[in-house]
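In the form predicted alone, a lone chain appears below as structure tokens.
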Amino acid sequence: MKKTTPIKVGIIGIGRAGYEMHINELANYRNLFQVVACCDIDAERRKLAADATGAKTYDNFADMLKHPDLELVSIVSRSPDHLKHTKMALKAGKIVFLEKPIAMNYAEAKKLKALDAKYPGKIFLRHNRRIEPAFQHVREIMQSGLLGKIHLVKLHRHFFQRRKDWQTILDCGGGLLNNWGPHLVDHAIRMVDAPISEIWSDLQLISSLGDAEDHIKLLLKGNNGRVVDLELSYGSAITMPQYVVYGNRGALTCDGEKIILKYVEPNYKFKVGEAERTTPPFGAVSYNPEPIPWVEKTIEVAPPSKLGMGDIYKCLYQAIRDNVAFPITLDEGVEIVKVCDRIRKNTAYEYPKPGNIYKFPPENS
């Protein structure tokens, strides 16, 4: 059996994501990772992290970066600080695992690219929904040709939430486009599967208590003619299937657990016919009389990779220790930010001016 050398990890930001996601996920891979340091300005959060991991805790990020043997830093601080903390960690010689949004805007994303050129191979993005099982499996079916030529994909994430934390406040870097948005925009870009030629978007505030958008409607069109229709909303009391895909030989829907398919077998050839210029009789429409041999089935979501979102740290270990390709590249992450910037520019929603981001609580590092 191959001997593993655990990667020693430090985490900055012991909020909901830092504790409930990162620390809990790392607990599943104790043979691959050792949490040795955690940083947060809140003493109760530091104690929570120490009790869960046994790590040394810090209230100052610069001090945490001096922790002996620290190899990897997971950046789970508030969104406006992601770029600054990434730069500090890289300068200290650490590998970075960066939460979304990786940048607040495209200008910041280009600075990440510059940092990657200076510190090559040191930045990894925690876009864990790239390995969401349903996304993997639906995309595999799309690429297989089973549904024929794909012309329309619908992506839905519908909730009704009256959220009131900092993620709902614009000048704290909040908003659904920064929160859930990078995941679903990534899915949309991948499912267009071609350079994007057109973007239409609408952002609204429906039910949350802050001033940031909590409802996103997005249409992307590729130069292949394919359209992706995305709805991401905290203001939708009735849900829709997470994935709907339409092709010229069939379609599918997926609720995240099961995939419902209706298609014509790939080897079936429709008879050649022509449209008729004659006027059809009253009360009738002229259809091709050839019956369509539909195949209908329901299958469980089960992508060949067998990876789930909780395996993103496993993928990170393999990338660092075994030189296995990581599921998402920095270039792909930068493209997501670029599209999100275009979404903001396409909408009348009032965003704060770049650089006018209020940080609360104040930094002490």
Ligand SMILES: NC(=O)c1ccc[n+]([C@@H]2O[C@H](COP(=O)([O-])OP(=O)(O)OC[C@H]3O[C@@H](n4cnc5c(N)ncnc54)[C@H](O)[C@@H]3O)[C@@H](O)[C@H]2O)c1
Second form
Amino acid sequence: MKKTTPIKVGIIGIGRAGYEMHINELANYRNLFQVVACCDIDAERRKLAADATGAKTYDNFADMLKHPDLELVSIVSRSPDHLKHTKMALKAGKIVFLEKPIAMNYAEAKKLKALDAKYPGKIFLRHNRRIEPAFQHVREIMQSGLLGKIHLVKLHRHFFQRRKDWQTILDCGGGLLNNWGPHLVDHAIRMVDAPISEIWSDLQLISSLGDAEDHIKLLLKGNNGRVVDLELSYGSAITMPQYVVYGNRGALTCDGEKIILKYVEPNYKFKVGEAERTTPPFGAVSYNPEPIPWVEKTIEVAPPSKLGMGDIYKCLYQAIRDNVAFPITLDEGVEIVKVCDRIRKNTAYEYPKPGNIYKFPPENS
Ligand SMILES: NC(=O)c1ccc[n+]([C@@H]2O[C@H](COP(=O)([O-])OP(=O)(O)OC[C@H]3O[C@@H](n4cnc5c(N)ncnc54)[C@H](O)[C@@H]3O)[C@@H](O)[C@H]2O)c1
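Would you mind generating the form predicted together with this ligand now that we have the form predicted alone?
Then the entire complex follows, led off by the chain already shown.
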């Protein structure tokens, strides 16, 4: 068996993501990672982290960066602090695993690119939904040609939540576009699978208690003619399938667990190949009597990679130690931020107080 050299990791931000995701995921890969340091401004959170990992804890990030063994830093602080913390960690010679949103806007994303040029190969993006099983599997079916040429993809993540935390407040870096947005905008860009030629978007505030958007509608058109129609919403009490894909030889829907397929076998050739200018006979309801030999089946979501979202740290280990390509590149992450910026600029959404129209970015930013 191949010998592994565990990566010594420190985490900044022992919040919902730092504690419930990063620490839990790292616990599944104790042979690959050792959590040696954790930083949070909250003493209770530091105690939780120490109890769960045995790591040394810090109330100050600059102090944590002086830990002599630290090789990798996971940045799980609030979104507006991501760039600042990345810069500090890189300057201290560390590898960075950066949570989404990787930047608050495209100007910040360009600064990340500059940092990458200065410290090459040190920034990895935690876009863990890139390896979400249903996304991987649906995309693999799309690319296989089973459904023919794909013309329309509908992506839905519908919830109804009256959230009231900082993720709902604009000047805290909140809003659904910074929260779930980067994951789903990434999915939408991948599923266009061509350079984007048109973008239409709408942001609204429906049910959350802050002042930031909690409902996103996005249409992307690629120069391959394909349209991806995304709805990501905390204001949708009735849900739709996560994926609906239409091609010229079939379609699929997927709820995240199962994929329902309806398609014509790829090697089947239709007999009637041309339209006729003559008047059709009476009773020819479909104007083409040739039957369509549909195959209909339901399969479990099971992507060939067998990776689940919790395996992102395994991918990170392989990238750092074995030089295996990481699932998402910095350029892809930067493109997501660029599209999010366009979405904000496209939209002026109405704040509940009459006449108060918010424009992005907020006037004082
Ligand atoms: N990839 C994902 O699936 C995913 C899921 C959830 C959150 N996130 C991202 O993770 C980040 C954190 O989100 P969260 O839900 O855990 O937030 P949270 O508010 O629950 O946690 C943030 C933590 O950071 C600490 N903190 C704040 N400023 C600090 C500082 N200067 N130094 C040290 N500690 C500091 C807070 O005390 C808190 O414990 C966000 O950027 C969010 O977008 C990603």
